[in-house]
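Consider the single chain below, provided in structure tokens and representing the form predicted alone.
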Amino acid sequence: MRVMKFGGTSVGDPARIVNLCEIVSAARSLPPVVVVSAASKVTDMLLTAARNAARGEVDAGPIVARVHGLLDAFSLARDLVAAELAGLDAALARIAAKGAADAEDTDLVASFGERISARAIAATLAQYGLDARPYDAFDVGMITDDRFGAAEPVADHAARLRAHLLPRIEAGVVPVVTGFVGKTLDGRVTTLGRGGSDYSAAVIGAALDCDEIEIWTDVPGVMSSDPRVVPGAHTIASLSFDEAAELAYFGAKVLHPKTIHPAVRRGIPVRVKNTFAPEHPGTVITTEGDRSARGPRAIAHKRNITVVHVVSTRMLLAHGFLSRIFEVFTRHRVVVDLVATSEVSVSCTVDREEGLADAVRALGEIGEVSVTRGRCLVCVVAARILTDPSVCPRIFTALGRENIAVQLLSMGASAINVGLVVDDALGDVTVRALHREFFGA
């Protein structure tokens, strides 16, 4: 059985989708689940109309002209997702008549380009002759958490994804499923974050013990860096899940950086692979990777980030002050990157702004805190970095020559990689610098 996600720009344009059902139809002996993401440009285009809303500005047509544009391309009926439209303006009414939209707001707005996806490529993929068939994600077993926008399956999610989904596989049924949503036990629906439909193909995949969880995207598997920063970058054989975690939670546009956690717990293969491409490899992704590997594996990089700086004397060795200031973090639920440490300092990247203004007041009343923006993170992910004593030298020799300060610097025991902070217009020189360094273009 193989799992296969459609990304926003693998079923944004009538080129792309034939190519999609191309793909699946090939793999129909697998035999295939596909998951979907709402056509490319479509979820932005939802969440600026449920903001209009708030300000009493009810407009879907320019999301109904995109989805009737991909539906004319196929010559499918418009009335296909005309219960998903209805329900699109229901939501927004609801929301220009409170005249605010919350989480929960966004979350069912957002949710419906998907859930047209789902129901435009299962019409199309009937065209070739496979019974494909619709189905939104919370109705056959993605039930979750209430934290709308960034939600959790709740713990038998696994259960119940196999119940319904087995079945119809079973009967030959090719199950066409929306990625990136769920719904509460009582029947709100939810979000799993931007990116999330990454994380629904591995939460899927895992829980019906597939083969292998297919990523089709628009590049031929996980760059060495961001190829729209690094012309010369080059696609990665093969990572290990360690690997790729690393390169998806700094900043590599492929995956989610969930995405790597239900897989790696199954010892399921992740392969990003290219739609327009589809005779490429790609990169596959297991739990060792390239046991041969030895040195830099890649750059990633996230920009727009803040750093935290808390300074105390009373940290001089003094026990339970590192506990102290991340229990602030976790109380607002900041998320960090990078930490270091000194006798009296703590410094810590974050890349969103939700709750850190509650947490930088907490913070004053154990240290003097500042706070930096604008900022990029870079992380060199290498292999067997403790062991190679070349790579931090030539880090700072490529960036020497460049003349750029590192202002952070953070280097973990897990032997993958070294992040380090420069400022945010630098960061395009920084990533160029070090992969002409490490792999000569």
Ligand code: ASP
The other form holds:
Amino acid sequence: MRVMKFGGTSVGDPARIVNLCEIVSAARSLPPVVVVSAASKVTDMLLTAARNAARGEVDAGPIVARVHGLLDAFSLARDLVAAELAGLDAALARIAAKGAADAEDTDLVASFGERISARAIAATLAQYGLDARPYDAFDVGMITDDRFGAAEPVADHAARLRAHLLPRIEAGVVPVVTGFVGKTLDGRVTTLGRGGSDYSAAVIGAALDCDEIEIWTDVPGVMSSDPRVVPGAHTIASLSFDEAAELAYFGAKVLHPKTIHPAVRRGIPVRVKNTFAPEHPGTVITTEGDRSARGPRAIAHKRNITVVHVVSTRMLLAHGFLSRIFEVFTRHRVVVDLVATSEVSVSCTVDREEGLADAVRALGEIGEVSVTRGRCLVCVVAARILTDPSVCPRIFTALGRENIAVQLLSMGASAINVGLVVDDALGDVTVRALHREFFGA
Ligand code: ADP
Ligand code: ASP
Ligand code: MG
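Structure of the form predicted together with ligand ASP, given the form predicted alone:
Below: every chain and molecule of the assembly, starting with the one above.
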């Protein structure tokens, strides 16, 4: 079996949907389970609609127009998604009546993008002669906790997914399952977080013990950098799970950071492929990766990073300084990406605002706190970085050449990354300078 996940662009315009159908039709040597995202931009449109509804403006018009446009292109009946569009209208009306949208309301609204996609794509695949049937993930076992906006599958999710999906697959059905969404045990719709359809695909792939998890997207695999920033970026043919996890975590949007974990646990290869060029081999991510790889493999970056800096001379040489700081972050559920310390200070980067204000207040009791927003975290992911003495000098030479000031630096204990923080405005220049230094393009 294989899981084939198609992202927003792959399900977002008629020409790409034709590619998708051809790709799935050709994949019958290993029975496929298709996982779909919302059509590109639709999730953003849904989130805007939820915000507008909270201000009393209920308008699903632009979303309806986009969805109908896609159905019309394949001469599919608009009725196919009438129930989902009605559900969306009702959810927006409820938000307007309350005058506010909490995380639960927002997840319900956001879920309709994937739910509409699954129906449209299954119907299109049926035109290609496949017995494709749409499923909302929560109806085939994707039960999660109630952390709306970042939900996690419950402990027995794998058994549930298997019980629902295996009999259908054995009967020759090609399930077309929604990415991104789940439901709590008591029936409330959740989402796994932005970009979370990759994670859905990996969770389903691991539950079914698939031979391969395929992530079909709009670029030819995991590349040496974001091709939107570095036009000369190249595809990396093979990566280890560790390298891919590091890249995803530090901003390579092509894979959601959680995607790797379910695959690692069961040792299932993840292949990242381009819907626009199916014959391109893309990237394969496996436990061992490319054993012959040496030195830098890719430059990832994450914008809009906040740096929290805590100074405490009182704590000079005192033990417990770091543990007190991290206890505060833990209590407020703030995830820290990168850390640099001196004897009396600690600097950390975080990429989400949730819980931050409370954490900063609590840190004020430990030391003097300053918060700097608008930074860019750039990360050089390299194989065996610790044994290669040339990597760090080359990083500094490249940055020096462009006059780029580094504000924070950390070399991962994983020994496969060097992370640095620069001004957001210098993010692209930094990524390009490092890419040129290491890859000559
Ligand atoms: P999908 O909708 O298919 O999930 P995403 O937009 O989430 O696609 O991810 C694909 C995008 O990730 C690419 O268009 C590219 O701009 C971006 N990206 C960032 N870093 C990388 C990288 N290292 N390799 C490939 N793509 C990257
Ligand atoms: N549609 C969701 C998003 O835009 C999930 C995904 O595409 O992976 O974030
Ligand atoms: Mg994505």
